[in-house]
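Form predicted alone, single chain, as structure tokens, below.
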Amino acid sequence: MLNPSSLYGVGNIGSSGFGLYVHVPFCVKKCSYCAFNVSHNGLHLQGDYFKALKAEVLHYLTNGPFELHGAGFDTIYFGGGTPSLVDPLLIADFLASTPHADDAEVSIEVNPESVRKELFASYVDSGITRVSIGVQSFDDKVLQYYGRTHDMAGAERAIELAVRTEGLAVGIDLVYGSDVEDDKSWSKTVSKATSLAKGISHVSAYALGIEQRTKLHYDKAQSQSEDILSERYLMASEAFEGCGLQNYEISNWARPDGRSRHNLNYWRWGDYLGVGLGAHSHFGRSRWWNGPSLKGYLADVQIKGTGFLAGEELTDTQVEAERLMLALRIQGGLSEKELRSWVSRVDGEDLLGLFEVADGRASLKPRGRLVADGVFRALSI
């Protein structure tokens, strides 16, 4: 294993805070589109796993580079997998042993089928401030295609329970573009989401991608055409913004006080520690990642304190390119001066029409967001 003092470069290039990502790999079953590191038969190891998570955090706090000065982590995010499958006492114990600021944003992903009123109450008691509910669709046909274990009614019930929980901000995740989804189906999902907008503060909507080693990939499934995906996106964006949810990142809409601080730290090229199997970390010019095996992770942490598998040091050119790519994704990600500097490098004045500028900050217009990757390629030639 590389010596931490040699691997980790100068931190905080992108932001002034530290985020902590906690990967919880347990699932009842793997969804048809899922390419994440998950385990659908390892829940009996949850106690050992959380013991290892605490040990890995401690390792990085005492051996660098995340030597926290002050209150601790600014954001903590439990992702998965299905974190809501885990005994909430394990979540509470982890948070009690992990230094974080009094005003830290603490988020957890939940699946509708595993929630109950008492679960949300226990989350608030342990310090969790926001939940992200994996709805994906309000069409049962689409949910079956994705291999989800909940239906539309279950999703509505989960959202209702979460919204009624005092002290908890509520967001939902959606996925669009499967080949069993038509315009009517997506319109139904968007309409249901907007009807719930008074109670929720955040919506994520991602175009379906068919990734390798997923069930959809093996089944030779197809997502919708780029033209259809574009129209689905624009329809959703107009609807969400019409009910007070502002687009602050290409695939994310929120109320002004409902934006994900944890994810904004990623998009602003900030520093974050990832613990758990397959988790990624970033500090300064360095990034590294853990191995994908559950039993391997448990053994590695016991032997060497972390699940570290490999890492890399980024060049100045890579840093510049990645910061541009991420800045294009977020509202006001570039200053007007930065935008004009990038445009002048490639003689790309025609690209300026894809941007809007407010208070000296530049953002891609809705149709510009659809071609953000192309804009990045054009500016970074």
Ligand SMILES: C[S@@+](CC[C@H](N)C(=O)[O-])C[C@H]1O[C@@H](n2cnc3c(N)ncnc32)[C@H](O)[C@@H]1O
Contents of the next structure:
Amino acid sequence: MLNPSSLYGVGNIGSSGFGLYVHVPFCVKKCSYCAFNVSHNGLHLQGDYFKALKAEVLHYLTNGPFELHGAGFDTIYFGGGTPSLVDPLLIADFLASTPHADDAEVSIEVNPESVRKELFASYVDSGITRVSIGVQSFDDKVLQYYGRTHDMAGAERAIELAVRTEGLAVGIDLVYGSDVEDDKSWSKTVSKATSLAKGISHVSAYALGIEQRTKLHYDKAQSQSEDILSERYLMASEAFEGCGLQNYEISNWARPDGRSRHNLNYWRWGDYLGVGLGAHSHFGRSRWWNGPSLKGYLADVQIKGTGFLAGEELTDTQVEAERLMLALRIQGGLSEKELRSWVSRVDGEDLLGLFEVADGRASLKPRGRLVADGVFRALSI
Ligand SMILES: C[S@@+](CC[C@H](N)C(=O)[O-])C[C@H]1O[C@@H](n2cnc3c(N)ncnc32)[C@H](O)[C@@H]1O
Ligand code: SF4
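Please supply the corresponding structure for the form predicted in complex with the named molecule (the preceding block corresponds to the form predicted alone).
Full assembly next; the chain just shown is listed first.
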């Protein structure tokens, strides 16, 4: 069986950041579209779970190549699941024992229904610098269809409390394209987001995916047609840009100082450690992932020090293709020279019209972003 120490490649030390992803699997209930690794009856195990997370970080920092990164993590991201369900003292204790740079970006995903008045202040006290609030929609009909446990008023309340908290950058997540959403509903969500834009520094907007083993999949739900999804995307992108939130990745808009450094590190092929059940890690040309079960994870960490399940080492060709795919997603992801070299390899000069170049860096134009996967396929044949 593979184990992480047989997988380590050369790493990306010095060339990019070093991130820590912490998967927090607890949720009140499962949303109709969600295929993430979550547990809706395991919250009583949160103390054991955080003990295991700390042990897993320590294991990798003392036995793995990550110790070469020196000053500790540049970014830490608590994702889920619903990290905001967890006792904030456990988050604070985890951060206090995890080495990170003085100017580290520390983010947490927050669900509106778990927000209480003191929550954000306690996050800032423990070193958290960013929250990402799972709003999904500002239309109660859509929220019900998604099986969310908050309504529009609850989302607004959570955002208001977050933006009033000093020292905290605030982002929101939206999902569009369900079959109960019409143009009016999506416009309402976008205008609400733009009216809040003064206080928020980041918006993510994802087209709804109907994933296997979700309620929507069992119900044979459909999302909107490609044409409608494209219109909704372009409309939202223009509105977000109009209030100072620039697109910096296909589905993400931010103020220049509000970009997610953690996610940028993924898209720039940086190194990261993922801890917790189902978490993925990447170092150099290697990547590996943990097993999906909560009880299995707790037992594995106790016995082996990690939740490691399996991994792989990529070939040069695979690395090159992955880097291209990620670079196409972000603004300025390729130098003009790199773009011209990719294009000339496939005689694809006609693709150049989908790009714009500024300061020697190439980015897909808004309409080009809609066909990023096709551009990748055309360039990498
Ligand atoms: C897995 S959730 C975790 C955060 C938090 N529990 C929440 O629900 O907001 C992270 C984000 O992924 C996005 N997401 C999850 N499943 C999706 C799907 N099937 N289609 C599109 N976006 C999805 C949502 O925007 C969500 O906010
Ligand atoms: S979308 Fe968020 S709250 Fe809903 S089940 Fe998935 S992780 Fe949990």
